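Encoded as structure tokens, the following chain is the form predicted on its own, with no partner shown.
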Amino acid sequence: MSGRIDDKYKDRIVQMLKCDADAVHFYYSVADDVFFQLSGNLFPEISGDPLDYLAESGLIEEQSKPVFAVFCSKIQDGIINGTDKNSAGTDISIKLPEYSDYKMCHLYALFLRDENGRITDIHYNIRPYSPIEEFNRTVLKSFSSDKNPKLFAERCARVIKDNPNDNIAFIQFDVERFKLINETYGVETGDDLLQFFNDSLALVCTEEQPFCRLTADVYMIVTTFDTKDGLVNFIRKIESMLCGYHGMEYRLVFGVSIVDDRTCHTRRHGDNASLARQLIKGNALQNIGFYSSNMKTELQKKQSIEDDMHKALLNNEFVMFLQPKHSIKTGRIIGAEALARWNHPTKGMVSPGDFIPVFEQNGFIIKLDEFIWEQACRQIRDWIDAGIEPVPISVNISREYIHTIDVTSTLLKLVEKYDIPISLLELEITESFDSNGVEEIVKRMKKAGFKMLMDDFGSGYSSLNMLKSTPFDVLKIDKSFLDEFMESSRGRKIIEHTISMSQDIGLDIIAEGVETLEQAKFLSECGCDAAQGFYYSKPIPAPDFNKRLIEINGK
């Protein structure tokens, strides 16, 4: 072994056995594939890979097996693709046999390379903290995150300084809906969220890839790069070792500047990033934002929304649409679905493309969605005081906040404040539902007594295994669906079929987006009766829609 061991590794190796009497080294030669225990008693004699040893054993606290899996995969990368890193080191908690409870250790492993950058050996090395030294721990990680940006800054200053001649981004990226996380698991573990990513960039990232938490759980990461498609790549990367936490479901979004001009501030290179980032949200297709100049103006304008909402609300700017739900074989109108529009008093009627996902990510949607329920049901009585036949009007319930309120309480008190049939108040939930709770309470609001549709079927969620257990009673189909399946033949045979399937397992069927009497006349074909879409009418005002209502249907 002595004789494949360069000197300059071979001292460092025999300083750290001194240094190190109370920890367990292991020498692992790469080409052989033969480890070998050099020292220590912390855990029995181990003959072969430590690292499988500490994953079967079950001595890793659950906390600390995320990281460690991702520093597993840095090593097994490392030894596949080679690497310009000398060593990996990480922090997990361990259960060794002299201790009543877990002890936090540090794993680190000392890289042999080869002019390829190739591992060839790996001086592996187990050593629990000392007390003093999770306390020292406990306060470096403090200062070398968001309680010390100078630091930070000074180390990005550093990295244009000494690479004038290559290309830098800033990378910023954060936990889409993070307020979500804990809501749903408990701030605790939003935290271990946090230190597991912390972990994990200390495994990932390089000595000349500065990484630094910003605040709350926004990060920022600072690396060269040869071409576009490799900061993607690495991107990617990043996103790969962060996503899964304990099976969580979250997402990461990227916001992206490349320096092109090195004389300005570190400080507005991160704000280009945190502006593409901010920017990038909502986005269902993507997740990674590249800043670009004409960012600002759309900025403005978010600003602009987002300073006019609370306004707007006060002062009835607010105004609620019905879009007309028809019979396709007898034209009458069988219900109604409420949208919110924005009548702003000097910039007209505001697209809802543009306000709505801005609401989504601030959170004011909870307001506009309680604001529509009430109007919804301020309607049906009306139309019962008035004599006119009330028809059901579905409203949307905004999924990403349906933990935020009690949302059946907050109907049911709606429905009695009205007095109305709580079966003329059905509820829209996007079919993309995942399963931290939100299915427990759409049964919730199905056995209170509302009619519960699933929006927006086939538009890149659904599935037949989904139908098999949905709590729904309704399933709207797509516009999107429908457009795209009508093409062929084989896609109007899968739209036959899941219309047929549906029905035989006792859900109803709406299609949305109908805007041609051939879509009208195909669907009812198929078995669907009831249809929306610009082929019957488009979104209108509640007092057009009740001159309407009353044209077709009759008073």
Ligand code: C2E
The other form holds:
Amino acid sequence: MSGRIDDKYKDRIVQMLKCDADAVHFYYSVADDVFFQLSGNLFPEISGDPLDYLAESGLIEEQSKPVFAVFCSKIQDGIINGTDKNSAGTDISIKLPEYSDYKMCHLYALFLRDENGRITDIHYNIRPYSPIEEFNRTVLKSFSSDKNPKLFAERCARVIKDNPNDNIAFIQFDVERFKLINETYGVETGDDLLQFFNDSLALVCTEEQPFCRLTADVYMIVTTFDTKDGLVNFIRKIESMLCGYHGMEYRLVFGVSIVDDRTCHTRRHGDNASLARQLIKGNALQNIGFYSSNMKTELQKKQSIEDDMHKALLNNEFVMFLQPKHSIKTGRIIGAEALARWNHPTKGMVSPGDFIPVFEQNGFIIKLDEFIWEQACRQIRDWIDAGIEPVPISVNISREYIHTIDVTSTLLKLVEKYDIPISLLELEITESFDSNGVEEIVKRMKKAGFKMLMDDFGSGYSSLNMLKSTPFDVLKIDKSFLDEFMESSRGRKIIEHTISMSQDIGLDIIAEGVETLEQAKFLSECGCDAAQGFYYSKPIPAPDFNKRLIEINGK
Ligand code: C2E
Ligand code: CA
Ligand code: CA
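Target state, the form predicted in complex with the named molecule; input state, the form predicted on its own:
Up next: the whole complex, starting with the chain shown before.
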């Protein structure tokens, strides 16, 4: 292999060697995979890529390693995919031969590219900061736009003005549960992580892509883009560069506002990106949210729910409704499901669809669920005390928090407190794609004596898989399954066989969302006798349910 330094470059290198004699200069010919050390004696005899050597040599201080890794991957990306930059630079702490300890240096790379923009040659230099430079650098940094929102806003406005024909996006991101990082690893590590974000963004973003740390762990980037896919790729690139600092686990959440009105203040675009970020928070499946105009009302709704919820619990605004479960053959009531309602002082009766998702995100669902469980136990006690033949009540358990509290012992305490037969309290858990750990918990609850119902069976996820591994007692066939499959003869066959198969493996069946006599008859013919749905009754307040119970079942 014969090495060469590109002729186009030689004059420039000689010039740089002269005027920057303190620096360590080296040159890497990517095409030939050959390395030349031009000054200093940082490298022993090595061939190939000098960055590989540096990465493994121990010459780079531990703290600087993640930033160095981002620098290397940026260069690698430029070699493979081309780049629109002529140079890249970063600050790293490195042990130069003439010093006994690590020293803050500027690592700088100048690129030579082929006609496709791919890097063919790189001239690197590493220059230690003098004490005065070191001082200036820290002082100057606080005036740079990455830490100065005012300067940043000016740069954003310039991007909008200078690119009248390009799409422009404001991207805001933060670390999900950043507080947890500070608590787990210490505030210093949290600060180091944010410094790493700043350093990495300085590498990834071009002059035309200003970025800024706005507050604590919230960052904003402004960029032009061609297509939405291209924009998402850019965000994914940032994500991959910023994640995995020293092997730590954390998740970034992005909100994006695409500039439609170029005349409004940059702050508006920033606020919109912020809104999109806040609304996507807590979403397990997505971490990029795009702003849309209805988000403001959505967030206001969410915030008003969060403002009111604690007071609501104290003021007894949450109430338990009961929806009867019937035997199709006899018409008798064979049980009930407890469903939460919010009797809001100004909004009236609010349905769970409006507040349960918010509570599931912010954890308040634990409190609400415990409240409803207690109401259900108290109701059973009241029936027994009133000499009414009790029917089992099933309560819902949110699977999001099934791991965070000891559900089994909480429920056992309630059964003990109200002194009710455990067989009268049944538990509904939804099937889901993520059955992680649920199997164990279901087994434990079953062992404690509770009857376990698999809610929403057939509503989408791997129902059959769950059946195989998790020991439920009862399947609740979802309304959507019933509606969809009853439409065709093929579908009806599937329902019929699902019912007989479940019974074969020892599971009871109940159908929910039964709205017509036709549906009830069909279910009965298939061998399913238990049904819940509007055909029989909507969920109703407990006193109404009690009347109905006595009317139908007798006392
Ligand atoms: P779910 O557990 O699947 O509850 C059944 C839902 O179907 C109830 O809606 C019920 O009113 C509705 N429904 C019953 N029969 C029919 C019918 O024939 N037609 C139609 N169209 N709908 C019917 P609801 O009460 O609005 O509750 C919605 C969801 O909110 C529940 O779905 C459950 O996932 C959740 N939820 C309600 N209360 C609680 C609670 O106390 N804790 C928890 N964790 N979740 C709850
Ligand atoms: Ca349910
Ligand atoms: Ca259900």
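Remember, it's a predicted structure, so these values are computed and weren't measured experimentally. Numbering follows the first chain given and starts at 1.
Of the two rigid parts that account for the shift between these two forms, the one holding Asn125 holds Val256 as well.
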